[in-house]
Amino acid sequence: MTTTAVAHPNIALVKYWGKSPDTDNRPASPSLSITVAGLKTTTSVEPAVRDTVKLNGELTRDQKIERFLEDLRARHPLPPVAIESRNDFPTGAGLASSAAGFAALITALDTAFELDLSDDERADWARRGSGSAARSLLSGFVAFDPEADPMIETIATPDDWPLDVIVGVTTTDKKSVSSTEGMERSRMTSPFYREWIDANRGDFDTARRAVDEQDFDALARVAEASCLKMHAVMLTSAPALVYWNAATVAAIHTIRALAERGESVFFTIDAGPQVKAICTRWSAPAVRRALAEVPGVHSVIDGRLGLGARVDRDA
């Protein structure tokens, strides 16, 4: 009676930061991401007497999951359910654990209780739980446009363009301001928020072309620019959202120095202090060594483009 699904976090190369007002958690702009194997969320569900949630081995109350289940039950028959989820990477620390968690959760629920959701319906439910979770449903390079049909699509598989992702973990502490809270603060207070939303579509289109043409340099330019623009909006919110630490900045300089020496690598950083270096397979060893030597980087995770959320038939 237990159904288990696995999902990987995703890393946005063209970011979204902000929700459309008066909607059910719908991103205000499109985004383009990569699904990253090497980090994994495993989520199991089974019928129960009452709803329970266990995260990384501990029973917890999670308002986002409770609201998600309530909304899902309003449209689909769903009994009380026991949920157990585990991450093999730091949780709530800027590594998209929430996105992977909700992608795995809707995948497990859909199979266990025969909800018969279409791909777009699964994507819609996933992003209701976490705005970026829809992207973790699919493999490789994923385009997510809330206004498009389909809403999400894989535009290049891991085999089409096999890039590596090296993550420099600068802290395992949970971030002090959640992404949901931070986005609303930026929308309400940053003087640059409107310009950020308006410019995002152009970055999205540029990145799609770069992926279609496998133009690494073009993708590097737009991804780093999107990352820095997003953090500029965060820094100009009131009060400012400062997710970086000293090791984050040092890692950025290290990656840029590697690129200047001819390595094919660029950086991106989500709402947190962890630095993700996207690189070609042949540059990965040099990137890994360099990030491991950055003061304040206490671990390095080896990743690569991975598969979307799926039921684990062997669990």
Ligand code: PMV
Second form
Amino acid sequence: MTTTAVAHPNIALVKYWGKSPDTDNRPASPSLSITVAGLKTTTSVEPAVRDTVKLNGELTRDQKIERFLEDLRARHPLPPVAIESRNDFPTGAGLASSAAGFAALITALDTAFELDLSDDERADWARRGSGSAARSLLSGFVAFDPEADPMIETIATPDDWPLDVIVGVTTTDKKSVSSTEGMERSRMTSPFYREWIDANRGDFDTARRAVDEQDFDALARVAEASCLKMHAVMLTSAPALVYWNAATVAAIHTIRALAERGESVFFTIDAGPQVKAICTRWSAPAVRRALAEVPGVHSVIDGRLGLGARVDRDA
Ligand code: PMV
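Mind pulling up the form predicted together with the named molecule next to the form predicted on its own we just looked at?
Everything in the complex follows now, all chains and molecules, and the chain you saw is the first one.
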């Protein structure tokens, strides 16, 4: 009996970059994201004689998943399981594939093996797999505050504020330094790390208010500032974490020029060189055209706000 779940990546508008020391992968500050339909992870699970993981058609050994299963088994009755997961977008290239993957995985395991997890328990398991994965469990604009109860919350649905997300893909190479390793390096070495963590709650509150009021310009300001501060922390880590390439910088300039011409658009970038443009539906055609023309952008993915992780009964 196979159970299949689907989940979308999420893109943070207020970023998380840093874990609380001596916790089990708990983010050190709150974050706010959008769940992005248009990119999808599909994960199937079924009982087996031993644990196996197939990722994009290839059997693989994934330490993060192995540890995740071990921890889950310590708390819930879970037989050996065969996992098969596919992404319809580049894996490990700064497009939040692990967030979508762990959100889909815990959703499929919960249903398949009747673990009976509450919403908050599912969020807690997802974030143990990948810090940002809890956010992919929910739809639309998602607030993730590790100190709050509930930890994750949809603050606006895709229908409330239907923004578009246009991703400029500048490479499909895997990132050179994983987020986990990069965050630890920043915590230990960046002179700005402490200020960054301390400032995040203010940005989180500002962004929440902007979403409540559907104030695009206010959201654009705080989201670009959060992204650039995170990259300042990365760049000032030792050795420096430089996730951008030339096309990333060119795309930033293109998006800023579009905004100056009156288009409603802003950019954000994660631990990789892809550039994500968030825009109104009205501005989307101009943004798509301009991003596709940036030298070094070799493809453009069209996304929009989407739903949280769910079991796919038709699979
Ligand atoms: O989910 P992780 O632990 O791979 O971290 C994701 C970190 C960023 O994507 C760079 C920022 C974020 O909040 O999503």
